[in-house]
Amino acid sequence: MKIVALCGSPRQGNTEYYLKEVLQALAAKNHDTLFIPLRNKEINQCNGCYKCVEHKKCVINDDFSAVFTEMIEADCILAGSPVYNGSITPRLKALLDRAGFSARWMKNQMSTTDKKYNWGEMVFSRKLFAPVTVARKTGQTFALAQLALWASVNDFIILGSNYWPVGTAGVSGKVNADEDAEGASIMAHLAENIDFLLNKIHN
C-alpha cells in the first residue's frame, strides 16, 4: 500500500524526523512510502473562486496539483506540522483547504434537496489519515484538532496511537527530536496501527 507523508515545516527539522520514523517503519513492512516536504513547494491559499466546482479541479497554477495527485493515489496520508502560535503552518493549511475543496467537487455537484446537500463518496473516502504535530510545549491540542477536523470532513478514517501522535522537541529552536524517546515510541505504534488497518482493509 502507498503512504504519503506531508511535512508542513518550513525547515528540515523535528517534524520531518518524526514523519520519517513512521515511514521507515512502514517501508520495512514492504509498503510504498513517499515523503513530501512542503518547504520547497509553492502552495498558495485558496482564493474562494469556486471554479473547482465547474472544472472539477483547482485552477490556481502552482505546485498544488502535483502534491494533490500523490494524495489521491495514497492509501494513507500522514500530515505533520510544527505548532506555530497554537496552529499548523500556513502552507500546510493552504494545501489542505484546496485539497478538501477539490476532492469534494471532483465527485459531487453543488446542488441541494430541500436546501440540504446530499453528499456521496469523495476522492478521499475511507482512506486512512494520521495527524502528527510537534511543539516545544503547548499548542499541540488545537493543531492536532485542526488536522483531525480536516480529515473527518473529508471522509477519512482517522488513526491514533497509544498516545496522541505528538512529538516534543525544539527547545530554543533546536532540532532534537532524536532525544524524544516517548515520541519515538508513539510514532512506532502509529506505524503499527497504519500497517494493521491497511492489511485489514485491503486483504
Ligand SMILES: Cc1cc2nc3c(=O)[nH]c(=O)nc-3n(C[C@H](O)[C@H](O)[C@H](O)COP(=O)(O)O)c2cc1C
Contents of the next structure:
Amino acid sequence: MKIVALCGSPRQGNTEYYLKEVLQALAAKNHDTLFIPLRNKEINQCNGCYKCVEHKKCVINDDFSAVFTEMIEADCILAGSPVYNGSITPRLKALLDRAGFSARWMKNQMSTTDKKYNWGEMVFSRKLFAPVTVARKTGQTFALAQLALWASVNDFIILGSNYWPVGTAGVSGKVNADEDAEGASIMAHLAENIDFLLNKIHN
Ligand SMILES: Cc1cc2nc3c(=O)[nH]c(=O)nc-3n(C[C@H](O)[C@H](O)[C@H](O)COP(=O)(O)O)c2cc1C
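Would you mind giving the form predicted together with the named molecule, to go alongside the form predicted on its own above?
What follows is the entire complex, opening with the chain shown before.
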C-alpha cells in the first residue's frame, strides 16, 4: 500500500523527523512510502475562483497538481505540520484547501436550483489520514484538530495513536526531535495502526 507524507514545515526540521520515523516503520513492513516536503514547492492559496466546479480541477498553475496527484494515488496520507501560533503552516493549509475543494467538485456537481447538497462518493473516500503536529511547547492539539477537521469533511478515515500523535521539540528553533522519546513511541504506534488498518482494509 502507498503512504504519502506531506510535510508543512518550511525547513528540514522536527516535523520531517517525526514523519520519517513513521514512514521508515511502514517501509520496513513493505509499504510503498513517499515523503513530500512542501518547503520547496510553490503552492499558492486558493483564490476562491470556483473554476474547479466546472473544470473538475484546480486551474492555478503551480506545484499543486503534482502533489494532488500523489495524494489521490495514496492509500494513506500522513500530514505533518509544525505549530505556528497555534495553527498549521500556511502552505499546508493552502494545499489542503485546494485539495479538498478540487476533490469535492471532481465527483460532485454544484446545484444552483435546489438548496439540498447530497454529496456522493468523494475522491478521498475511505482513504486513511494520519495527522501529526509538532510544537516547542503548546498548540499541538489545536493544529491536530485543524488537520482532523479537514480529513473528516473529505471522507477520510482518521487514525490516532496511543497518545495524540504530536511531537514536542524545537526550543529556540533547535532540530532536536530525536530527544523526544515519548514522541518516538507515539509515532511507532501510529505506524503500527496504519499498517494494521491498511492490511484489514486491503487483504
Ligand atoms: C513563526 C513561528 C511560530 C511558532 N509558534 C509556536 C506555537 O504557537 N507554539 C509552540 O509551542 N511553538 C511554536 N513555534 C515553535 C515550532 O513549532 C517548533 O520549533 C517546531 O519544532 C518547528 O518544527 P520544524 O522544525 O518542523 O519546522 C513557532 C515557531 C515559529 C517559527
